[in-house]
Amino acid sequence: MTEEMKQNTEKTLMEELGFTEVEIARRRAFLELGDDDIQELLSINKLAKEYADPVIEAFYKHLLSFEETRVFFQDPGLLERVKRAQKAYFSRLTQGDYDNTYIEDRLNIGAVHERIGLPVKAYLGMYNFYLRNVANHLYEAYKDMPGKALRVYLSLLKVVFLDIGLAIDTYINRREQLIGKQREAMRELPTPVLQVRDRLLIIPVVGILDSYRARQLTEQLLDSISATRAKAVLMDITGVPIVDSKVANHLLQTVSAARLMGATVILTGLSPQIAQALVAIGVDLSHVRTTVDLQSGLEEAERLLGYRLVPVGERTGTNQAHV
Amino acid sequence: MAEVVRVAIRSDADIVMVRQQARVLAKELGFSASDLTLIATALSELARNIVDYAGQGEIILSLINQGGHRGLVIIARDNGPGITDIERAMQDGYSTGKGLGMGLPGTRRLMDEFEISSGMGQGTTVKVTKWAR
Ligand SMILES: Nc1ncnc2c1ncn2[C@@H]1O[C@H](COP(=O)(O)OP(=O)(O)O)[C@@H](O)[C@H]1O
Ligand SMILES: [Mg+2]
């Protein structure tokens, strides 16, 4: 019951990694893992059960003889559990049905190994040890059947490489998730909305504007407009490296929303290259006030607000009358 | 220097990654600043379409040399739902999402060569090229 509920709410690893039926079929095709191989493997399932114990013993003896793999087995109970699971896996390798359940199992095992931090070199090294061991058993068992041992072994290699590929993908996936989380944390940086003078705001947009940040930016801007009763906003995008149609769309929406609240947005810092790219894409920014740099944006905003900037020395007329 | 780079595309963050990779490759060919921006913008459009409509996919960047003519090839491919009506998807302003519908036609204008193959349930592959001048 709880298992089922978990399955419903959480993405399975297969979904997370985008493993569709098609993808699995492609992987099998690339390895040329076909029905013949499955027949070969099924034909040794009984034999595999016979050599399972000696193989497992040798396997763990090897594992425990190296410090870097031994450190994972401080708990004797754990060692026993892992041995049992490993034995089940080795026998599963020759049981056919390399279907979705099989794939999901492999991915989960891979994820466990990544989580405990088992190095990939140890992971691969152990597969290699296992294969060499099995090769010897097959060679011994099929001494009288020329070619059989090699045929079975080659089929086994295909399944093992399918599994290795899956496991390594889970390693990579975990790392990517970690990097994603770090990026996420960095993205939480708020976009400051600065009030330059009465009724005038500046919002410097820096970095990548994805949907999440764009929404955040719009919200912050609208809040500030309503709090300060701003009439003009300078949105400076000097720090935005690329403006594609989606970013442009976000900017346009922000501009419209601000307009509804009675504020005019002036877009500044649009580089000539970005302007050229936007024209090529065909995004229409003609309804948006734009200026080349912040300086001219400021002048335009002040004109809008009815200010006039005059150098101190030139103060004349009405101003002097007050002194 | 690698001549081919594959970048897995699964999120907005990967879009940034692939743009940076392309910048490094494209610089090899001596593209101008404007060309670099045009390429990065096209790449952005293609990568976003992968994230938005297919969930995930990959972009392969390659430097090519055809009879002394050097260029950058971008292949964006995914195994997503595919596009049923390519002709419509290539029209300005056509979007099945909430987009501006300028991504695909815009990309065609940003680049020198453009090829698309897609079909319902077959995923989508877009191949574009920019020649160095
Ligand atoms: N990789 C893709 N997979 C599936 N459908 C796509 C893909 N790329 C584009 N499309 C379809 O083509 C349409 C037009 O794409 P585009 O020109 O980029 O505009 P927009 O992304 O703004 O909708 C999209 O709305 C979508 O239906
Ligand atoms: Mg698009």
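Here, rigid core means the biggest group of C-alpha atoms that superpose within 1.5 Å across both forms. All of these numbers come straight from a predicted model, not from anything done at the bench. Residue numbers count along the first chain shown, from 1. What changes on going to the form predicted on its own:
After superposing the rigid core, the C-alpha of residue 210 moves by 2 Å or more between the two forms. Superposition on the rigid core between the two forms places the CA atom of residue 275 2 Å or more away from its counterpart. For residue 236, the Cα coordinates differ by 2 angstroms or more between the two forms after the core has been superposed.
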Given for the second form:
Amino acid sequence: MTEEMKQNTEKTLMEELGFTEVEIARRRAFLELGDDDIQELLSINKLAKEYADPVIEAFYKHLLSFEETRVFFQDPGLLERVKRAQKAYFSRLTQGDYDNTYIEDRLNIGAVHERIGLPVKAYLGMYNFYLRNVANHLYEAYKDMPGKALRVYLSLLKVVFLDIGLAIDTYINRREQLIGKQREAMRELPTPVLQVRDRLLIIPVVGILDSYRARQLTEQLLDSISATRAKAVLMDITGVPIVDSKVANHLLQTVSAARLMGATVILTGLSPQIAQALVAIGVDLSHVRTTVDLQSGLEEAERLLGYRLVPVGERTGTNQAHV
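Now show the form predicted on its own, given that the preceding structure was the form predicted together with the partner chain.
Lone chain follows.
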């Protein structure tokens, strides 16, 4: 693939997130970011360049005073580069032209923060610190014109919240992509149906159980019941992290389908927390055999199949009596 073809196939963040001219205009309108605000911000561009250095220095002094944010800036060289980038970032807030290029730049900055693992609370805290410091500089610069200082500050707030919204969108987008990949990986996890003895199957379910996996699980189980002529099935959900109403309904459907095939399903691995959650959401498992753990389920299945565990000493004594 040529470089030109690669460029044509690669999506920008704006395209990936579905940003259009209409969406950008809608966001600006919602924030009431208009031409008057742009003029107010342009009027302090020179002042913004003057207070940039002290604000940035104070900003990173504050940032480095907390362990959870200091870990991102251990390298002095990296710290200096980030300071320069941050200065350019804040200076851009008062230069107008909040167009597609501006939006794409802000989205990329949000994506970088998410990629390095900066918590959202730290990201928002950074803006809080910046705005408080800028407010002090504005009121100092316009102490004889408090109305002007207020107008500029309110206009600045609109642009900052536009940026925050864009950054949060990238955080959400990246997390959704990660969750999507995890779900795909979970879907690829095999769900083996194990025959532990004649007419007895065990199916351990691990990971998130969504509609797709539930269908797979049901099909595998029914095929195994048919092939082995099983009469009892232990379905162990110890490895399922969440059991909500949707998951519970999937399980009930699987139990019903197995019953039509002549097999009794015993649900094992129900923790106290999951049991309470199912009761709270009104899921009725009264007609489903359940046990706390796999061992209890195995004992229940053996009773169903007519097996009886006999202690070694008792079995030996029985054999001797028949000799």
